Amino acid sequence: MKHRVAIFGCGRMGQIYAQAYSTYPDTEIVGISDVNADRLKAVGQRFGVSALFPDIDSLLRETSPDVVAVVCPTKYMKNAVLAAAEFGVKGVSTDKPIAGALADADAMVAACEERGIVYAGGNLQRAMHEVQAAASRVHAGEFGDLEGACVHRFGGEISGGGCQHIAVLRLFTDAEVEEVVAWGTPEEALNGETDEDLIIHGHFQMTSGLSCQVFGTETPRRGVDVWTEDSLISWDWAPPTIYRGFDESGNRLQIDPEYAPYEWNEFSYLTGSIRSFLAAVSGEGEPWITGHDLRQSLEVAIACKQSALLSSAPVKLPLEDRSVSMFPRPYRWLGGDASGKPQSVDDAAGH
C-alpha cells in the first residue's frame, strides 16, 4: 500500500519534495497546495497532480492524506502543522527554520505528541545515512568515551544553517546543550531584527558533561568534530571523515570508515529525511531528524544570542520565557514570492 502524501507549498524546496514523493515506489502524491495559483498549475502538470489546492485545509479535507509535507516559508509552518494533526494525519514533516518564537515550536510538537502523530524534520545532513552510522559507532562505544566536541563557523544563519550544527553535535554527543557562553558579531547583526550575518563564538556545556568549544568565523573544517582519547569523528559538509590513532610524528591517522551502502540515495540527504520518516509512519523506528530535533535547534540558536547581547552572560538551557524568538532572513521566512526573489513560472515547470 502506498503512502498518501499531500505537499503544502510547491516553491524550490516544496519542488525538490514533489520529485522525491513522485519518484519513489511506495509513495503517491495526492495533492499540492500553494497560494501562489500559477505555480501551483505549473508544478502540479510537471508531477502530474490535478489535485490542487489554495490553502491547507481544502488540501487535507479533499484528499485525506496520510502525511503532509510542509514546505511553506516559516511563518506558515506552524497553522499548517496544527491543521494537519487536528485532522489526524500519520505523519507531518517540516523543513528549517521551525519556527520565529520558540513557543510555536513548543506547540507544533506538542500537538504531535499529544495525537500519536510522527513529527519528522527536513533537509539536513543529520538525516544523511553515513551521519546516523558514524553516530552509531559512536554511541556503541566503538572509539572509546568522547573527550570533547566543537563547532566550526556557526554563523550566517544560526537559526537557519545552524539548524545543521546543532542538530548533528547533539547527534553525535547524544547529549542536549544545558548552557551557553556567547559573543555575538558583527554589532548590527547582533542587534538586527532577524539572525542574517550573525557570527557566534562561544562555548556550549553539554548535559552529559562534555564541554563544546564553538568557533564562528572560518576554520580548517566547517561543520562539528567530537574526538575521544585516540579518535576524531568529523563532519563536514560530507560523510563523516573518521581519525583512529597517531603515525610516528603524532600526526592523526585517517581511516576507511566502510560505510555500508544505503538502499535510497536520489536527493542527497533528503533522502534519509523522508525514508526514516516513512519508516517511522509505518512503525519502523523514529525519523533521522525530527520536529523536536529543530525545536531544539532554535532554541538554541535564541540562547546564544541571548548570551551575546548579556555581554556573554551564561544562559541556561531549557529556556524558562518559551516567548522568545529570532527570525530568519526574509527568504526564509516569509518565501521568495514576498522577499524580492520570486521563482519563475518556467522555472516551476521544470523548462
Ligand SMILES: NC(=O)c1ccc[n+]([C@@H]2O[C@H](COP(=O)([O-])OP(=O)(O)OC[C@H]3O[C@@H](n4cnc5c(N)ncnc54)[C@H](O)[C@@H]3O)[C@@H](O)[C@H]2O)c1
Contents of the next structure:
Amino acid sequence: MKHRVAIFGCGRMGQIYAQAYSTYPDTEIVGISDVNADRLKAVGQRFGVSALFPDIDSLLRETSPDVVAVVCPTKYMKNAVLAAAEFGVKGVSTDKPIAGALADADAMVAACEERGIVYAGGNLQRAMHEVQAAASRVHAGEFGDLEGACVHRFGGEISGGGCQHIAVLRLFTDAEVEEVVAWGTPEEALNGETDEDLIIHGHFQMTSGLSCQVFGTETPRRGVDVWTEDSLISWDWAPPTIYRGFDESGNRLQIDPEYAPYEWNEFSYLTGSIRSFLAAVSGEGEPWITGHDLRQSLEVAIACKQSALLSSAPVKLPLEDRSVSMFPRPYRWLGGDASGKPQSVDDAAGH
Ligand SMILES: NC(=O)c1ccc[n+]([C@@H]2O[C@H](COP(=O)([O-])OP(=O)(O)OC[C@H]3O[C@@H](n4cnc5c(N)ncnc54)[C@H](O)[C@@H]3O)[C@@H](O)[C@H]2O)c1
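Please supply the coordinates for the form predicted in complex with this ligand, as a counterpart to the form predicted on its own shown previously.
What follows is the entire complex, opening with the chain shown before.
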C-alpha cells in the first residue's frame, strides 16, 4: 500500500519534496497546497496532481493524507503541524528552521509526541546516509572513545543554517549540549532581531562530558569534527571523511570509508530524511532527523546568543525560559514572495 502524501507549501523546496515523493514507488501525492494560486497550479501540472488547496484545513479534510510534508516558510509551520496533528495524520515533517519562538517548537513537538505521530525534520545533512553510517560506526566503538569535538563556521545564520551543525554534532557525540559559553560578533548582528550575519565562537559542554570548541568563522573546515585517540571523523557538508592512524611524520591517514550505495541518491540527503521518516511511520525505527532535533538546534542557537549578550556567561540547557526566540532571515521566515525573491511561475512549472 502506498503512503498518501500531502505537501503544504510548493515553493522551491516544496518542489524538491514533490519530485522525491513522486519518484518513490511506495508514495502517492494526494494533494498539494499553497497560498500562491498560480504557483500551486503550475506545480500541480508539473507533478500530475489535480487536488489543489489554498490552506492546510482543506488539504487535510479533502485528502485525508497519511503524511504531511510542511515546506512553507517557517512562520506558518506551527499552525500546519498543529492542524495535521489534530487531524490525526501518521506523520508530519517540517523543514528548517522549525520556529522562531522556542515555545512554538515545544508545542509542535509535543502535539506530535502526545498523539504518537512521527515528526521528521526535513532536508538536513544529519539525514545523509553516509553521515548516519559514520555515526553508527562511532557509536559502535569502531574508532575508540571520543576525546573531543568541534564545530567550524558557526556563523552567518546560526538558526537557519547552523541547525545543520548542531544536529550532526548531537548525532556524532550521541549527547546533548548542556552548557554554552559564547562570544558573538558583529555587535549589530548580536543586537539584531534575527540570526542574520551573527558569528558565534565559544564552547559547548556535552552531557557525555565531552568538550566541544566552536569556531565561528571558516577554519580549513566548515562542519563538525569528532576525534578519538587515533581517528578523526569529519563532516564538512559532504559524506564524512574518516582518518585513522598516522604516517611516519605523524600526519593523519585518510581511509576509504566504504560507504554503501543508497537508493534514490539523486535527492541527496532529502532521501535519507524521507525514507527514514516513512520507515518510522510504518513502525520501523526513528527518522534520521526529527522535529525534536530541529527544536534542539534552535535552543542551542538561542543559548549561544544569550551567552554572548551576557559577556560570555555560561548558559545551561535546557533553557528554563521557553518564551525566548530567534528569528531566521526574512526569506526563511516569510518566503521568497514576501522577501523580494519570488520564484517565477515558469520556474515553478519546471520549464
Ligand atoms: N533544508 C534546506 O536545505 C532548505 C533549503 C531551502 C529552504 N529551506 C526551508 O524551506 C522553507 C521554504 O523555503 P523555500 O525555499 O521553498 O521558499 P519559497 O519562497 O521558494 O517557497 C515558499 C512557498 O510557501 C508558500 N507560502 C507562503 N506562505 C504560505 C502559507 N501561509 N501557507 C502555505 N504556503 C505558503 C509560498 O507561496 C511559496 O510557494 C523555509 O523554511 C526554508 O528555510 C530549507
